[in-house]
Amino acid sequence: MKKILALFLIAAFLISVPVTFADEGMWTFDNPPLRQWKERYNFEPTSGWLENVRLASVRLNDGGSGGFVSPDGLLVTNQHVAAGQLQKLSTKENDLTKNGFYARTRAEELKAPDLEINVLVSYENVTERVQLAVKPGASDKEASEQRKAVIAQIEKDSTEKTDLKSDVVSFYSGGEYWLYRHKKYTDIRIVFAAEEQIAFFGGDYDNFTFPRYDLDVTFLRAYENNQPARTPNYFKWSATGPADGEFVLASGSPGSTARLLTVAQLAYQRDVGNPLQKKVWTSRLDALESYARRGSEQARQAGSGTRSLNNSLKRLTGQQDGLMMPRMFGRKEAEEKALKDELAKKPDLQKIYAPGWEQISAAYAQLPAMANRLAFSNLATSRLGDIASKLVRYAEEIRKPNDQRYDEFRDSKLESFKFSLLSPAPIYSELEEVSLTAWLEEALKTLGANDPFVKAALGGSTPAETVRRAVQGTQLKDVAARKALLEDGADAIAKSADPMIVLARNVEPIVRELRAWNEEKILNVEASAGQKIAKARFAVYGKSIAPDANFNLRLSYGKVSGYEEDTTLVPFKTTFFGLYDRAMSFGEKPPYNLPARYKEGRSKLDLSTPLNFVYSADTIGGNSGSPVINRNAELVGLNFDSNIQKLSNRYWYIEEEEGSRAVAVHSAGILEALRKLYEADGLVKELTGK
């Protein structure tokens, strides 16, 4: 193994590859693209600049990003990122999502039910320790077990030593492993949220388009020991925002890209994975929309779920359209061929690494036959079903040694697991019944009555009968009941007569069997073969290519810039003038209607104030809420979307010249609305000192 590593390191210096300087990549903080920044933008940040940006950036476990904007724990993100928490705090009488919210004093700030945020405090390269733990001649399964054992030990040692949330993160398909240590905050309170109608003005019609007119912003505050957290690293607020052509960066946690996948993996996504994902999400969305039509309260309860699924489906459609284009897919085939051709020039390395492609191709040939079972054999579409499944799984896993458990039940992750499981967020029984019944009906239709999961779940009953018994009889809606099960131990969970627990227990052997199949046949092969391909890529290109996004902190960069679209020009910014024009042009009919304060407060605003802008940085889902900053680390905007030209960027970088843009809320527009429409003087003073 050490000889192989030495060959790899030597080869990395011997093989020369031209370097391009496009605004491509979501870069880790250990390997920022310093040369590109210098060459393209004359930007040379200090180590202190990078450290401040890292410590001011936050990841939200709801699936988005944010940043501290004051030394007293104040942080900013999108309204749509915080929408789940707003909905959980809402009632029939007070819909915070619809009406918005502002706490004029800290005593009025509302505690989010189950929001955890993470700040990347430190990171350490543990690649050699993880890779050398794999013994020569180990099978893929044995190699996976050996890696998992050492990763579990690294995380456990770090957690005990530092009291920080410690995760070993894989990059470059296993080519590197890094220990990320996060400071965790779980007392997060709502300070301000814009009304959903202005945060999502234009609704799904305007989603993934530009020009846009959205004040998609929420302010939160992190607390420690019941006091605002001390956050000396924060982004100062720019009152003027960015100029046309200005260099900017986005610091956030992009969710997932697939740019380093093999052609075989991409072909599976195109032919099987994406169509199946569309079927899964459409089934869930249909159930929520059907429930929402029952009345205004039902629509409120289903609101954040329907918006999220609509957004996901629209993005998925754009991604799939890209894969279906022969020219674009041919680009991936050409990239893979070029890498293989370069590797062939080094026979010693080719012998070691080239088999990786064929191994992944052979593994993925088995996946289509199992795909439907893997997708539908779970209860996760229901919150009660998900809680029950996690409790049943916990009861089994907690009996095992730490290094032999499922990853999500390792000691280093149990605190976050329990925090989420014991969330006091409301559970709506009627919505649970509708969602889980529709899911089991779709599973029955897709998998057939003789499928092992379907038989275990239904036991001869109909989906409606099975779900009604489970939902109406369960005690899991009560946090105290969940807590009692955890405190009474694994045996109490294993013996519980709660009907939702019983349902989860009935299907758990099938879930475990499928998980074991997926790990042995797919994931373990991906890990071993992916590491070979990663080392081949390092040997040819070094680390001039950023790793795929994986919901860990990254920096991306570009410039504020409009673009050409067909035969017209698109400006780099929009203004409040445009907001009112668009509303009036549609007769203020939904989704172009304005909240009352915007209709009544128009005369208070300087309508020329910028509201949204576009910029060329490389972003994707998960970057929502990312602070957009200038070279002085001042916050000039808040990322919230991208245009339609950018939708297929999960699979490849789309050049600036093709009109690919991220969309952000303008920092000046946020201040204008806070001052003149919301009269949020205290919040403005905290942001600006004025």
Contents of the next structure:
2 protein chains.
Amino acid sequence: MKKILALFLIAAFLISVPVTFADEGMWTFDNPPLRQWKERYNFEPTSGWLENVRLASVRLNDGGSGGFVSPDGLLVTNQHVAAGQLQKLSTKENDLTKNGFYARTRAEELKAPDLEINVLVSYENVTERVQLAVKPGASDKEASEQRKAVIAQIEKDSTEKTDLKSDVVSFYSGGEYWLYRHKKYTDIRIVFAAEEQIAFFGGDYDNFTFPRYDLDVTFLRAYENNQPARTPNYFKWSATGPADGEFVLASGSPGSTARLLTVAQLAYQRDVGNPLQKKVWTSRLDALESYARRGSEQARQAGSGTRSLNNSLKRLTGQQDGLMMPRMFGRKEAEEKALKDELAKKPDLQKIYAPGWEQISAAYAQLPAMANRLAFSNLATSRLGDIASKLVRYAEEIRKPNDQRYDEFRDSKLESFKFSLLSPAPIYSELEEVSLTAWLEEALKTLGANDPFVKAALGGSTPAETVRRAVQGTQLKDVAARKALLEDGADAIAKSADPMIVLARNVEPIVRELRAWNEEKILNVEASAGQKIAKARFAVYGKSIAPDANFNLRLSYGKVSGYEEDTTLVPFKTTFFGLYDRAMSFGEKPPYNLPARYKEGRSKLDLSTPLNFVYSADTIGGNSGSPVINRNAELVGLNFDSNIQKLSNRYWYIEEEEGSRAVAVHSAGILEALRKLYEADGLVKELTGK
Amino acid sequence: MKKILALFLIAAFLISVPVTFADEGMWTFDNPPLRQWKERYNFEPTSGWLENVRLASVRLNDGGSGGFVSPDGLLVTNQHVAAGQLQKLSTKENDLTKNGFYARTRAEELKAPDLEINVLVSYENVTERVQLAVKPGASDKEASEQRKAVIAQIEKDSTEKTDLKSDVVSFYSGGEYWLYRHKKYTDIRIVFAAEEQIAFFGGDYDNFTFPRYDLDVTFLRAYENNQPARTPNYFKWSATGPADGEFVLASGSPGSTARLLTVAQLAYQRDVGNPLQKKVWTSRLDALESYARRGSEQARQAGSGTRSLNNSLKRLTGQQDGLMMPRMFGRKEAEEKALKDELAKKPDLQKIYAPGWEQISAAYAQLPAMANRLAFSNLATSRLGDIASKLVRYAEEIRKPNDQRYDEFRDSKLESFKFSLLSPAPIYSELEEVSLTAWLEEALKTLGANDPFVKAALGGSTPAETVRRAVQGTQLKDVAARKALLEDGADAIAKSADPMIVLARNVEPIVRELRAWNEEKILNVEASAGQKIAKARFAVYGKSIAPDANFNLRLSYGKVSGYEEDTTLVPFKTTFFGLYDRAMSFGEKPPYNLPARYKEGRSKLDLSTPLNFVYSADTIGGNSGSPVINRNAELVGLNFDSNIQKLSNRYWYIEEEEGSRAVAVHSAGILEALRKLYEADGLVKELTGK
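Could the form predicted in complex with a further copy of the same chain be given as well, to go with the form predicted on its own?
Below is the entire complex, every chain and molecule, led by the chain shown above.
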């Protein structure tokens, strides 16, 4: 650490470099940190190495990452990433979340109801084309429309040419635009899932901690034309896993970071955004938990939602704790000041770019007054409300020319939109009613009875009555009914008397009005001002900083290593011994109870086999399920968590020396459990050839 | 916690009570917290219960506690408490510290070279007699002499009457004086010692942490007349140990707390005393560590000293960290202010007692300038230097009347003094030379070449030359030589040409001068002013606060319970599973390596057997080896450590709710290891009857 700082101080006299730390950054494949890899780890990948890793990595549209691990479409991710699909496949009689699952033959593999996965096949820098489409002198609104139009065109051309899912993605707050082309798989089947109690051993308590002892693993298989997909690019499974101190990389799709935000944007997060988000999630969690208390079947239905919200809230709390620390917030102020000071040395650029910061500040000054309305004016908290709203919105958007539609209704996105909308996953009316009622009650409480959204939604009725009518009368639970509506087209939707659609139609003008306000006052300003700041940053630092994460494929890297905590050492790995210690130490009380298989099969295990390990790579939510690979692109672990030291890394990289670590399931531990406890010989053979 | 605070707030309107918390206090047997026990734990011991526990508890003069566990003098304590004796019995060829020890027959039990243990047989309040001996109008110095005289008389009378070791002990900074009579055992033999690597698994890193996995256990046996002592008061061994949440007590001899010090005294500790202590210990540790690096035999010789200094430094760091926290220091200021405010409501008492605080402040104002001289002007860092100094001092003191001698040379203390001085424990010349040289070099550096002690010690020579001459020429390594000198009497010592005695004689006038300064300027003032403050405290709060710990027998209490740390739970116990997890997780690298017996015998163990546990009692250094007992006075554990949350509790009680815990070896874990790994059937039978 001291050495690194010293090097930095020397470097600071030579060129302007921002303070970037050793293992910082979630890097795009077009700009990997080759210098850092070479200097710190003597790692110099070929372009073939990078291509293979990219094509073996997958993004799951449920929000998570994974990787192919055989040439026959077999892929691995976390149990918690696949938990939504497992829940949708479960019934009261057969709870796959609780009991786990293993298909001994391909015929037994279970089709996931609405899981799409994407592989990044190619990418292309279209920054110039997008930025040049904006006419000189355009207002923010005009600039936005001009950008939208050219982006729609680029996506359309690409889709027609390649038949790949083609998206123009913004990086560096609009400093760069890239066309990303993904190969899409929508026939995904479940091969293996660990029991939730071992995938999430220790529950919410042990989430974001280390040492921990979780087998957070699911194997899936991608199919094409009802046959296992051919996936020649895959990660070989390492039977031994990583050595202490070994260089590793995580290849995955981190969700979002906010490290390049301005101080004004961060202050908004701290003072308004995060507290409001906490309120929204807490309200939803309370509703789910009260529903779960009605009985075991209700608890099962609410399970993955509860787990996901608890996870989000714990992470949010950690992020907010970080923002609240003056020392940490001060670091962002210092970074912004340093960039502005450097910019001031280039007066011609300063004149163009420096106003970016003030424009964002001015825009954000208007946001607190609108924040509650923006947060609560929707029905998306319930699946039926969400489906109805999407149908209503679709009906209106689809009439417009492609380049004038909301982003999510552009031609290039329609296929994925329909796949998700027509999911056969079960919808539980009782749960829908509880969730949506609680949501409208919270909206009523927060926004007041005279709020336009509240008035439009309730029309003088109570939330309970409104929701009961809509849920009990709707046909949208039925996939065929949704399909028929879509096929009948926009007019049919616009005229439908389905009470959930009526509810969605009633509130839609308010939703649109707020969306327009947000686009005009905030998003368009952010886009143009953000681009100025990005250009300022490029002018001063070049591309030595990675762009903020945005659910697209990135490479993170670091080394497998333990750390100091308080006065003692945390080892880099845990073993099965520790799993049993923690279970027994708590007298096997939940959440420290063990699945029957683990209690009964203990003597079959080599308990010294590693189970989890930590490493120093820069990861965040969305990296769940990322293959952790060594320099030979062998899979040595499966990322599934971060420790608490890392929890505020949405806003900044937290140095390895502060004990910040990503947590992975160890590849040897997975094999040991598959072999000895699950007797999953077919799966083991596919992974190891043995 | 909220409930307790609420109760306190109600109580505060009724009477003046200080803020004492649930499980606070190291209580003397004359004033056990019966009300708290009854209210919180429904525990109402009989006087017979208390007497039995007192007579079954022992103090080890090496600094530690223990308890009888059979009627035949068998007693249990920590391996680290007995480590000094084990080291003294070890040789290059047979290292008992490293290899452990078990005597299969009584004939094999090994006599400890210089271990004395004490049992508190009776006690008597002599406050009035001591305080009335001080004549009205006496100066601090006169008061001190008058107190000394009466104390010497009381001790002498008691010794003559009872033949028991009789000491007048001060409590509450002289607010009370008690005559404590101890039965003394000096023939103590080693029955069993665990290998240091399992007694201190995790080494200094895991010291003061939890979860941990240590079998810090030694069994000893007290002998009288070459026969096992009859000890009808003993703790029955619990084969099951404590349940989660169970009420337990620790009976032991906590070393020292400083909770009733004034703010001026604490500020001195924070600003001068602790940093200086750290310097002294670090200097000694550095010398030992550099010596240990010379080879494995040297490392063995330095072992217990190194371990003990590391332990002291880690604790001191924790204490100082606490004092440095404004919030914690502020608590002491608030306590002092509250007491002064209450006192102000009794103007007659205020007039007499309130000056106590200013007198102590005035005295302490003189201390910083003298602190370095007081700390460094002695030879006690080496055993030979210490022996020589004690002989020289003895020769001078023994000529005086009993009541005018230094405390440690009063008749009542002479037997223990000689037992220690004539210990047959080996003395390693090379180690002596290194330690004493490093010490004098540090003294020279700190005090300067013109300091009186430095000049007297070195006489113009270098530390290395001075020490080499003294160590190489001295006969004091030989017990017989020491014995002969003692028997030849004061004149012989005063005239001895032994170069170590000459060195001690050279510095003795300086040592005495500083001791006189310290007595006159600090200790005598503290005694009289401290007594005023104690009386003020009694007048306001009664005896609802326990006196500061002073190496005498106390009862602490609390409940066995885990706690929250960061966002997760720490269980109340660990198991053998966890021991193997931690060893394997670190690849068995030291200090996480396992003794051969543990590696090879793993399959014999029931790994789910509890190994260590935590409980909320108020303990501190000196409580090491305290029996942890349940309400039936059965031994359920053996105290050996505290966790890091508790580390600053020298100055204040740290609430259970903050995760502060004492750490014990579990009685079931000890049995499991004795049975399965050590095959110590005889010992197990003596403990359990089976």
